[in-house]
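Take a look at this single chain in structure tokens; it is the form predicted on its own.
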Amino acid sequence: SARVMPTQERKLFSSTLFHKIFKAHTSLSLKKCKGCLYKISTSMVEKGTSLLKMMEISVAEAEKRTGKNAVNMQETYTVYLIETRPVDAASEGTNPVPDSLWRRYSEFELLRNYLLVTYPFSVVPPLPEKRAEFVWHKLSADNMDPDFVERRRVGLENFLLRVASHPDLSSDKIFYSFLTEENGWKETVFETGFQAKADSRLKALNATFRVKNPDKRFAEMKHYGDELQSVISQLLRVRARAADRLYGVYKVHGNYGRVFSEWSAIEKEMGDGLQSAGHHMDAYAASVDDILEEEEHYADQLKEYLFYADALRAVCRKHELTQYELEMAAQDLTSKKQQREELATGTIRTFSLKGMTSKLFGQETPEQREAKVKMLETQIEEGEELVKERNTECEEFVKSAWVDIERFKEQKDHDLREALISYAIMQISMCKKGIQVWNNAKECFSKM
């Protein structure tokens, strides 16, 4: 069946086969009724409910447009058509047209940035690359190239499916409005104030180097993210070099076809056999274009996890920052308690700023000391509340983040295994076609 079953929606096979099945399923002309939309919008916010169980989503096509940008200059850009419909429409036997709207890549970026800030404990799915990376020399690196735009369309659809199947992200109202409201969506996102909540890079870097008690699990996971990105980068570079060599080998076989055709012109008995063998060689040389185009889809699946490594490390960096803020709050509380003790006992550390001030300007009066003690008592109470709050925040973050990291690890293992198996099968099929070409050539030679 071309229908994607609910039990499969969390796995989201990235393979070309999954994409074809899903596209065949969602290309049925179905239109959403307002009653169905209301039912989805009111029920999809339930915790842990996957939007993909209630709504089918696809990025159906891409279109090049020209218009004025923010500084009133002419620019060419690409927009993508998002189509959605309720799952119930098919089961109820109705056959309306899918609801649709257009989005630019920059709007997908805005959505993902919002999700990163709002769900810091989640491994947020990555977007496909904005410009082609790890390309072999015959592949265009132009972001307006039709083949690149098509691969990015597939990647953007995969991004939406990933988010729509995520146990936390799928229930977000901003994400739902991204899929269903073409106008006013950006204003709604900015009204959330998510930009003000975003942690600065400097702050995160400071936490990385100054945190005293990092969680060993998150430290190891961050290191794993670095290593995963490194090995996938190497794999993509090897694949690009192999594609260059493979292209050359196949195209050189076209010379066999030319030579056999020229040879056939001077032979009477052998001419037909040589001519036929030449045709087989020409077909073999031409087949490399389709082969390498298919390879690009597997490369894109690897690139998804290249970018997923960044998302994984972002969760680990956020934990470092949360831990650092807890440690700073606890350190400040300890300092305030020590100051209170000094005031109560009259013992002042010799090399402290307070000690130097006392030596220069004399001791404080009892009234001044009492006022400072009261102020410190208030600050200590506030500090204890802050430490308690930070500790709870840190514990909740660890709990939520580790659940999502485990979910991600299971998804990653499954997807990469499937992608590598599919790639191996494609290589085997390619080799079999090469053997078949030479068997056909042998038959041609045998009949001469």
Contents of the next structure:
Amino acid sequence: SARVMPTQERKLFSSTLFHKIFKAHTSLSLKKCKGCLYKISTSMVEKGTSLLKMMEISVAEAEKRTGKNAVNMQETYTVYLIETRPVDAASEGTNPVPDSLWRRYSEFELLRNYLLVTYPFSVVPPLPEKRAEFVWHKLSADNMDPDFVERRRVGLENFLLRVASHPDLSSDKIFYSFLTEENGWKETVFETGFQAKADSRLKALNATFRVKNPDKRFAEMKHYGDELQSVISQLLRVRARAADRLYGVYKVHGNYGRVFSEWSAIEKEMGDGLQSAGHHMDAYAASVDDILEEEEHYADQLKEYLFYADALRAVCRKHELTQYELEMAAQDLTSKKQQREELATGTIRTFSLKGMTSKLFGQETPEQREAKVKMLETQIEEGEELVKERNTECEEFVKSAWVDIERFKEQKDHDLREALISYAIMQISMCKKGIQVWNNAKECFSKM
Amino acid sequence: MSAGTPRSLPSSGQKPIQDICHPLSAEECALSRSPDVLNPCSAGERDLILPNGTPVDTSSPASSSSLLNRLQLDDDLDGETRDLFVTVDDPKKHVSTMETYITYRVCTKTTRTEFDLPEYSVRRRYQDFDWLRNKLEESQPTHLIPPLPEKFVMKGVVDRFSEEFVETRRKALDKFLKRVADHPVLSFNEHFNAFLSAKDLNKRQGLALLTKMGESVKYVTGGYKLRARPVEFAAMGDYLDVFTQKLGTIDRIAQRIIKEQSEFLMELREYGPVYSSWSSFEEDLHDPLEGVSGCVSNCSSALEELTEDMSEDFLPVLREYVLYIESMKNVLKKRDQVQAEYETKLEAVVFREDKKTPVPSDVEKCQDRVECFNADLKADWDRWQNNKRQDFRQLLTGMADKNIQYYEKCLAAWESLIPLLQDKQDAKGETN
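Show the other one: the form predicted together with its partner chain, since we just had the form predicted on its own.
Below is the entire complex, every chain and molecule, led by the chain shown above.
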């Protein structure tokens, strides 16, 4: 199993984590794993609405399991231990054993899909990537690789914390039972029938192309999402290549270590200086592993927002859909009203098959006309109801969605700024280490 | 340091052959020369000149390290009063209808009576240095002659007239002359004197040919077989073999590092601008992202300087030593030959005559030669070891320094970014 640190230590960090959340509107929480700092922000937490106020949540461990899958074949997969504990218990000083259950990645996916459908106006936090992408050659792309599993564990925990601190999502019952009920959760989710409520891709795509008057802000946000996704992808790609090269630079210096050692063997006075300088070169070469591991956390922070861009676009697409459906309903109503007018005045302005056939094959009887008018009246009434409904839907959606988008914007600005700061700190640390090693080597050289 | 295409030197331009002054004459025609050329070594009055006559170019940090190089070379003589100072500088391109080549100014300041004047300034080209080295090898076969930078350069690969190449060569030529000038025997060589002082190295082509022939005439020693090489000379040979090998390895490692760094640099040059394009559609994050982009750009420039420095200052010195060692091995071979000749001749005499007749003079001469050779070589070897130690201490310390400077530049860039990144943060905190 991929354990990071003893459970005791983790609980300590958990307390620190959640203690801070009570305070300000925007707050920073720290999680330590493998000696690196991975900053999670839980911004704009409103008191009283967040699950996080009542409960501590963490993804403590990861384990490999083997079992039979749906088609009765043997498979190996990883499960993650979710631990929860009421907040009061921790603050009282006692340390009760947390409740826990195991979940696998696919269950997280199911949870998220449920949230996407049920809260279409929310920018739903993303999951860590399914497969390792933007890897540089020393980084494993294997899902079973312990480093990958560890980074995924952190990513899943981050996902849960973000959902638990979201003003709307955190109070969801399915989410709560995901955290607390091991058995039968899947069935419960399916029973909500959320899958039926999901919009078909075709429908959504159609709306995107045909919508006439989407809210400008949403159009801009969608465009922003596109650009954000594009630029972060590019950034991650180039960064991975640069990491590869940096690795090469450091590692080749290790060869100096060996040749200095060999050379020192034939020297008298120069020997000691050369030999010890060689050791520093070895240390320099070895230091790149830690450096790049830390940088991987930065990459993970960027990836989160890469995927967030998608969630943002999903909200915008939903707006387009609701707006389109409103427009369709309104259009339909207008057409029906026109038909009524035509029937009343006898003029035909709109083409209709019935109108043509009646022209060709003779007028209808007053009774027939009467029936038609009645039917139209009913349809118009229904149509007006529908338009009203959809209008409200649309307005409400715009209102809720925009609130969450604004919340997301602030969170994003805050988080990415923090990510850049920690990246700069990483670079500073790397430079300082470099200066130290070369100063050590220089000292050895000067003693040659 | 130049960042891209190497720059060419000012040329003397296309002129009819009669109008071109002989490039090796001390008085240069008024081309594009600065007025102080005609009094090159009265430069002692200027405060920007080092004690050994080297002018100081303070335009770049790289030259301040070469300044240190020169200073340290002086310090090596343990307080010995130096009476001969030589420098090589002021490379100039000469274009004639026949060929294009570079000449260097060779300045000498001395109090030695072997020289007619206390100061000289002549212009020499690589051919002339080559001639000098050959003459030294021929006339002082028992001594270790310092190496010259490589003679031949592949025309398509390296630009012989680029500023970097010429500067690298100039430094090596300067070092060569300084090493000769520091040598207690070589510095008194008549050819060295001529090289430093003569207006014209006449008939140098002919002389060069003669030199080659002369060498082979003097040491037709092919047939002699050496019985036993004295331990100390065998040890020298072994040492040189291993040392050459290690130098070769270090050269390869250094080249590989430069290559990896260059490829890393390429990626960085793509990486930085991405942050810039990101900042273009962000509001709050605009300044931080631009800041990161600028930082990466600064680090890129610093890295470029590092790789250039290593290419220009580190690798050539390694290669120079490899050449040095090659010539030293030849000298060791010659010594073996001289000893073999003596042993063979002695044996013949011993077997032929009884002990009463005196040893023939030619055998005696051989014995003298062996003993002189051994003595000279031992002295030179010790001096060489000492110089080698200093050279490498300097070289490797220099390498460490360059790397430290690189990291310090990057550190400064990132540290100055932090307050910029945190700026809005604090402002926000206050309004909250």
